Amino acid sequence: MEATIQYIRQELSGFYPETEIKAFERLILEHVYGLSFTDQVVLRKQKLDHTCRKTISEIILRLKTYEPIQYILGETEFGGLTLNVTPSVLIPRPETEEFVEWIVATDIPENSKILDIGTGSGCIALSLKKMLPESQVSAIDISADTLLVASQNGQQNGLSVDFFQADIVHWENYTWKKYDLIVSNPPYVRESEKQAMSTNVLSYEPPGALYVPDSDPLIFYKRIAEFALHFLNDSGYLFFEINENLGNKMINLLKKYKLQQIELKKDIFGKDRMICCRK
């Protein structure tokens, strides 16, 4: 195993920081050989089957183009769930795990009716269903390809979520239920902020899940707030993940729609990352 680890380190040196290369080592050995992190520590001196070297070489070649390892391996971990990810879905972030934990820590009734808007891989909806098993969770996305991935993730994790296709910007065109909790991590990166994004995001992740025009960066939040006025139950919760630079504008937006108990929360990096309110 040590020879394989050394090979990975040598090939990726200069492309990524050492800490990231170590994370890649763990993920590659787990994916290719089925070795848990504990196995990797205990069996470190054991020789590995060299017939898998070609697979590892192909993974490294793709990493050298800065393709996200989650897309290369086709999966990622989120909140204790193993999720399929393809280039049609945004890769779930650790900040979104924080977001889910905050939602669950709120006094949400266990049998709540929940709607996740812009579900992507299904990470938020499926995590909420896992943590609140008595809840009725629905999730929408504009992309059929994205919903296919989310549905597969529900099936493989044994979690029942009602996934369906809808464009929230034109929510008036659909029939809706009433919900106790509406949650969304919509596109919020302004076009002018692209230059600050890393190569792996710019080149590989779906732009439709990321970017909004500078002229109307809160377009999705406006439409969802309007939607919530019609379909969120009284005293129901509305949770958003947000652009770290637009926290005050989000507060003002929610006040405009007469939403109450607005709370802005920072993530582990000290950035304004999430906000909640009640109807």
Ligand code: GLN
The other form holds:
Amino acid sequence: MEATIQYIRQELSGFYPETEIKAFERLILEHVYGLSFTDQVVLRKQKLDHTCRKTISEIILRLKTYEPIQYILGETEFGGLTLNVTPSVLIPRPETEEFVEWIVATDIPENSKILDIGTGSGCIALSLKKMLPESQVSAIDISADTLLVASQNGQQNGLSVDFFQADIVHWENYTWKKYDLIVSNPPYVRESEKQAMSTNVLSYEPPGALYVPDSDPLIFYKRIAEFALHFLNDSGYLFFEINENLGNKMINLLKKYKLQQIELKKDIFGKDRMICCRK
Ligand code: GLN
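Okay, that is the form predicted alone; can I get the form predicted in complex with glutamine now?
Everything in the complex follows now, all chains and molecules, and the chain you saw is the first one.
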């Protein structure tokens, strides 16, 4: 194993910081050889089968183009779930794990009807279903490709979520049930904020899941708030992941729609990252 680790380190040094290379080593050994992190510590001196060298060198080549490791390996971990990810879905972020933890820590009735808007890989919908097994979870996305990935993730994790295609901006065109909790992590990065983003995000992740025009950065939140006025039950919850720079604008927006008990929450980096309110 040590020779393989040495090889990965040598090849990637200069491309990524050391801590990131360590994380890659761990993920590659786990993915290619099925070695858990504990195995990787305990069996460190063991020789590894050389037939996998080609697979590893292919992974390294792709990492050198700054392709995200999650797309290369085709999967990622989110809140204890293993999820497939393809370039048609946004890679689930740690801040979204925090967001889900916050939702679950709220006193939500056990058998709530939940809707996740812009589900992507299905990360929010599936982890809510896992943590609130009595709930009925539905999830929508505008992209059919994305929904294929999300449904596959539901099947693989044995979680029953009703995934269907819909464009929330034009919600008037569809028939809806009523929900007790509506949640969304919509696109929220302003075009002007793009330059601060790294190559792996800019060149590989789906732009439709990330960016909004500077002229109307809250477009998705507005449409979802209007939708919630019609299809969220009274006292129901609305949870949003948000752009860290738009916390106050989000508070004003929710006030405008007469939504109640607005609560803004920071992520572990101290950034305004999520907001909750009730109807
Ligand atoms: N948090 C993501 C990022 O900064 C953006 C997610 C989103 O736009 N909903 O890359």
